[in-house]
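The data below hold one chain only, encoded as structure tokens and taken in the form predicted on its own.
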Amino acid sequence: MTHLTLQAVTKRFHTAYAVDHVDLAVPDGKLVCFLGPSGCGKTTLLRIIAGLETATSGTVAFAGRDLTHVPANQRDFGMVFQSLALFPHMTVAQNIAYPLRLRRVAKDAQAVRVAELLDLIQLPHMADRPVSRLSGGQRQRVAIARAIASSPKLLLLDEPLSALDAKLREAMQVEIRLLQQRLGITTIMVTHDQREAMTMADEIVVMEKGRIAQVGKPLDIYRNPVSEFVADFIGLGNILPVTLDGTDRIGLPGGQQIIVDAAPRATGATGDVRLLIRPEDVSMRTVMTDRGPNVLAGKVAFIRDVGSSLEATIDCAGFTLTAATTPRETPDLRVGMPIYAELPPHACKLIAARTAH
């Protein structure tokens, strides 16, 4: 069931479009990430949903009710801001209870609800501690508990993890996801971190220049991006300009022709097209006895060693490739050594080239 529906939502500042005719349906009980670079309109769109910004045109509906002109305090949505916006002069319990006080909930009921939420975020022993004395991760949990204290129908998260260090950020990604699944609350989260979106989301909405570039499940978007922009933004990828000659083969920048499973004639690919192959799909061999059309000779130019995995940059004729491997698979890999890179036909995707608009 779809709870949140956006139809032709547009936000214009003078002549500039921050959000440009966005249509979107958010399923009930799912976590959806708005993902994109800075300035792509994702936070503006979230604020329109929250009621903190008014759309220039279009409609916002929730559970069949038109909320386009309903004030933020009447939408019954919870929100966690990038700055968290906790009250430093209050204790943990007082911060969590604040939205309940605004709704004039009885004190006994407030105490019961705060106790439930403290257990939920695993901070029952810190009820009386000032939030100024909490760690970053603890403050994050308190902000979420405050946002869900009044049992909102929709939870909105505006880059809530951006201020955390890398290790804590990854731990909080898992915590928030588990909490959202346990509560079953429909959640929209804004992020510019594709790894964060891939880790947490049921669906990702990739935004580009105020528009939706692609919507889908994380793995679908990673494996089957619809454009060069999406392919480049979601994960690492080898994106190469290619030429089409009307056959089932495509020409690489160095002149070699390769075979792809999704042949140009079958897909109807024409015009300015790119080849995408992910680094983990590039196979490396030091010796190649069977030199097929998709095997390219090259030389290792650079190795990025992160312990459990290796990323090798390979200089081929006219272009470079990045290949991902492990020390076990290629124990003797070193800079300067000759290498054969194999591009499996099923892993080669043809995508639309980036367009200027």
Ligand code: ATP
Given for the second form:
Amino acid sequence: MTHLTLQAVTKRFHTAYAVDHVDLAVPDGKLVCFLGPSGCGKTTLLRIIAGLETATSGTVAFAGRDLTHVPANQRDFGMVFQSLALFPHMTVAQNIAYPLRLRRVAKDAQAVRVAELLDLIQLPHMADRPVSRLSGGQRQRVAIARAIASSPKLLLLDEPLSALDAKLREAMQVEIRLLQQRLGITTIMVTHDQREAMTMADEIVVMEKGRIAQVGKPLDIYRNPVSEFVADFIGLGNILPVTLDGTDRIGLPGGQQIIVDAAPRATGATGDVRLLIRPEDVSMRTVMTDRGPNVLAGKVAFIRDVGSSLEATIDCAGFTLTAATTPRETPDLRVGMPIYAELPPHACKLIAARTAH
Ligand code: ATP
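Now show the form predicted together with ligand ATP, given that the preceding structure was the form predicted on its own.
The complete assembly is shown below, putting the previous chain first.
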């Protein structure tokens, strides 16, 4: 069942469109990430859903009810912002109980619910501690407990992890995702971090200049991006300008031709076209006995070896490629050595080039 529906939602600030005719259906119980670069309209769209911002035009409906003109405090949504906005002078329990107090929930029912939530966020022993004396990750959990205290039907998270260091941030991503799945609460999260979106989301909404560039499951978007913008934003990719000559072969910048499974004519691609191949799909060989059409000769220009994974930059004639592997698989790789890079035809995708405006 679709819970939240946006139809042609548009927000103009003076003459500029922050959100431009967005149509979206968010399914029940799923976690959806709004992902995109700074200024693409993610926060504005989330605030319109929350009722904190009024759309210039378009409608927001939840569970079949039109909410477009319903004020934020009557929407019954839980929210966590970048700043968390906890009350520093209050204890953990008082912070979590705050929305219940606002709703005039009876004192003993409040206590039961707070105890339940403290268990859920694994801080039962910290009920009486002022939030000013918590770690970043603990504060994060309290903010989430407070947002879900009154059992909202929709949870809205605006970059809730951006203040945390990398390691804690990764741990909290898993924690929030597991909690969201356990509660089955429909959640929308804004992030500009593609790895965070890939880790947490059932569906990613990639935004570009106020519009939706692509919606889909994380891996579908990663494997089949619809444009250069999406390909570039989601994960590392080799994106090369290519030339089509009406045959099944495509020309690389250095002049060599390769074949791809999705033949150029079948893609319907017109105008400028790019070849996308992900680094993990490029295989490296030091010796090549049977040199097929998709094998390129090059030289290792740089190696980024971080122990668990290894990325090599390969200088080919006219362009560079990045190949990803592991140190175990390629123990003899050295900078400066000649190398063959193979681009399997099935892993080569043709996509439309980014438009200039
Ligand atoms: P970030 O990741 O940097 O938070 P974002 O994708 O969330 O960015 P928004 O904050 O939604 O982007 O902003 C979208 C556009 O709307 C930007 O160009 C921004 O400058 C503009 N904008 C946002 N709020 C206002 C406002 N109150 N008045 C005028 N322009 C605004």
